[in-house]
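Only one chain is shown below, in structure tokens, and it's the form predicted alone.
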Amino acid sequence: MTDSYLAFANSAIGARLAAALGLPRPVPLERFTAHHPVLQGDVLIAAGPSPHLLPALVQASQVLQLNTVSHQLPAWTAMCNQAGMMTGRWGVGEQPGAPIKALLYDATGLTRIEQADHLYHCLQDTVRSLLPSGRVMLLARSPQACNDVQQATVQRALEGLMRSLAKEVKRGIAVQLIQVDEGAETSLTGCLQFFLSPRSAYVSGQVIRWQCPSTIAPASLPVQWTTDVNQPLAGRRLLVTGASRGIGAAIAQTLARDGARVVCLDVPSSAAALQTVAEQVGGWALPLDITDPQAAQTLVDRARSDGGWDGVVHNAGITRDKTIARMPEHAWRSVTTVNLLSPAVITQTLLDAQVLAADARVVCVSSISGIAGNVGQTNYAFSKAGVIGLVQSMAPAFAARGMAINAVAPGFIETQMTAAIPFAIREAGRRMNAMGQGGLPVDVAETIAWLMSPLSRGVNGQVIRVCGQSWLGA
């Protein structure tokens, strides 16, 4: 559905009336499109004190050509400021202050809380400088691998400046806390291609637990990761759930669009649309309701005859809201059923039978509701919390099988269910985040795909919002 006050507040009319009246301006957002480059612009890296990354954004920053304008990454200059922060700015010749695209700032040497005025130092000199849609990344320790009080404290003080930080600079500008793990520094490039790039355009204010690969993928299991950037998912065998419309077909074609082999599922009553979908990404309809008593064991035939799955994406969902006083049994029933109870004899199935590929990734689509909670929701957020749980709990069994189990939490995101709510409260969930807008369906099909790449091989466990930064929950 078309946000007309979106592109109203942009329009040449629009933007002095919304000026003049004091209305928020929403900037529409840059998305990916195929054969372009990570990122258009500039990116400064900087750094505190004993920064402990900059070898690796250097050779990250290398490997994924940030500097878009020569295609080429030019010598390393440093510059001290009047706090002593060492920072370096990619472009030679170019003036403090230039646009920039990007802000990368090393704060994993940060150890004692005055430390931290070279990060405000380094924050109040750029952030004006950022370019509609820009990035900020903030890399640390994560607060619970620290020996040292004040460091834990330091670093754990980062999360609740990088939340504010994210609703500041608006403009469609995204802002990211990653706590790299010791031994970790040595993969960033998957992690600074995906939050880096407009895959990412609607995920912003999360707090990203970049583990080592090797707790993930034990050394003893012969995982191949591609470093094809622009196909990741090349001749990867993939299930998607509720693939027939709306947010399961943009996964099916996002998928598909970075080389992955899909296998699309919903219910029978589906099955011509499910089968258009199939046909736009070339790959296979599977009518199935999963809530069927059968259904796990179906799924475990089709992997073993297509030789096994690289990964599944448990979409399928629904919704029957009712406060939980006038809530009849069927509707809780229904929904916990399908949005919790299925995936979850699924995954298990599919685990036990070994019809994962050694390397699988498997996605559950939970949603905001499961975080922060709604009125008329009980069964919805009860299933989607759920599968918050089951992702956590699933995440040691499929780390030890070289495997990883994740997350996304969708906000409001235009579809068709959404756009079936009254405008004022439509309205009200549009502009209550960050970047003043609904996301896409797209915007949740490029985390997933991410998540299922083998670029995303230091998260394993975790939960990404895909909500601008709603202002709902945590």
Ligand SMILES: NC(=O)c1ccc[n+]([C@@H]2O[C@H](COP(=O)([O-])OP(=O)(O)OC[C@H]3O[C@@H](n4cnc5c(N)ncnc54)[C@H](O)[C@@H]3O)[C@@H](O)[C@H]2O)c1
The other form holds:
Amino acid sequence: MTDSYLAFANSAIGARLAAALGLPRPVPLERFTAHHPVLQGDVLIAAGPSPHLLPALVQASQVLQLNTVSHQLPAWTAMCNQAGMMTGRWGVGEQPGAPIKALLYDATGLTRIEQADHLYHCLQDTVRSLLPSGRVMLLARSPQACNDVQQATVQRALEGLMRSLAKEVKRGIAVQLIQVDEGAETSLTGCLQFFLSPRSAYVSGQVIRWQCPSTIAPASLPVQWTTDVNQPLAGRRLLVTGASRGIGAAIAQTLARDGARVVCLDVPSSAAALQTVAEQVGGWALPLDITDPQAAQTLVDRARSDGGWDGVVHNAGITRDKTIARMPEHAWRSVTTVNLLSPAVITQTLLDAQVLAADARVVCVSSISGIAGNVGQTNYAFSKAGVIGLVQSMAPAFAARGMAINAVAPGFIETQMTAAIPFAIREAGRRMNAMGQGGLPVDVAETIAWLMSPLSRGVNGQVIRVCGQSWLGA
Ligand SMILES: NC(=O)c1ccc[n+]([C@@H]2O[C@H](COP(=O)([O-])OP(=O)(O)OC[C@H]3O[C@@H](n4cnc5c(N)ncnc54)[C@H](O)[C@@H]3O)[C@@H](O)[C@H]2O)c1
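Following the display of the form predicted alone, present the structure of the form predicted together with this ligand.
All chains and molecules follow, beginning with the one already shown.
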């Protein structure tokens, strides 16, 4: 489904008309192209008082070959430490106000409320210098990890600032708050690789807890993390459910592009389309209904004959919308079974059968309906909120084994599912987010590909919304 308003608003006449009528003007988002740099343009690294992450940020920038202005860092650090605040125009090199593609701000040292003035000055001077599809990443501490009341307060306050900034910046710019645990900075490269790159085009306004790998994966595990940004999934064998079309097909394609061998599963009635996708990605088709009572055992047998799997993406899902007073029992039961019960049973069965690799990763597809709720979707929202409960409650067991389980919550994504929505509701759904447009299946797929890769090793038991910072929900 194409977004004709997006194309119109970016045509010469459409842009003039939109400006004259005060209509929103969403910009086409930059998306990932293989073998391009992680980020094209200059990156400004700034720091508040007593920053803790600067060395890690500089090192990660070098690994990712970013054009940073790191030569200025010692001066900034010194000034910040002395004065606790820095004013004046910030910019790249000697040119204040020169365009920048990304701003990384190390706020880990903010322990008093008034110290946030420094961040205010930095943002005020830099946000207008950000290029379209630019990035702002605030790196901070989790309030839960702070021992001091003022420190926890100011670190929590950053969340409100970040969410508001993400709504203000427009022009396809994405803003995130990354709460980095002490000791977790060593793996920050993988975090920057995703959130700075066009892979995260439709992810904005998110709070991500970046945990110490040792609390996620026991140090004894033979972890071979790669920073090959083009093939981070090389050699991995992954299962994707609901892979014959829509988001599932995009997931299979994206995982394969990143080097994985993909087992593509869908209902037997979609076998022909499933076979086409499997052939396109050089993988295998597995026609199977995940609600079949034998499905979990069938998957265990298949995983064993494959020599084990490195991960599973639970993407298969259905909607049967009706307000609860009018909802027939089969609509309740089918949605909760496909979307929640089957992924829960399959995940536990695969774990118990020990057919998942030592550093396996599981991703479940939730929805912003499961976060915000939606009229006519009590069954769907129950199932999708349940998916969040599933990953949060299973995360410790996964961590104990050196594995990880996370969820993505898509917002409005341009698929057959959303094409079926009546025009007016569809158009509202598309625009009601900070990006002013719907996402593409590949946006969900990119986030999942990252979560399935070793590059996301600091993340477990979390939910990443791929919703362009939808106005619905938190
Ligand atoms: N499209 C959106 O805007 C959107 C938003 C939020 C969440 N989601 C979620 O993303 C996922 C994919 O959505 P989509 O838009 O691509 O939907 P879709 O209907 O195009 O694809 C879903 C796939 O799941 C398969 N499936 C359904 N029941 C199955 C079963 N019992 N066993 C095996 N496969 C089964 C279907 O055959 C289909 O191929 C779903 O979980 C959906 O709830 C989508």
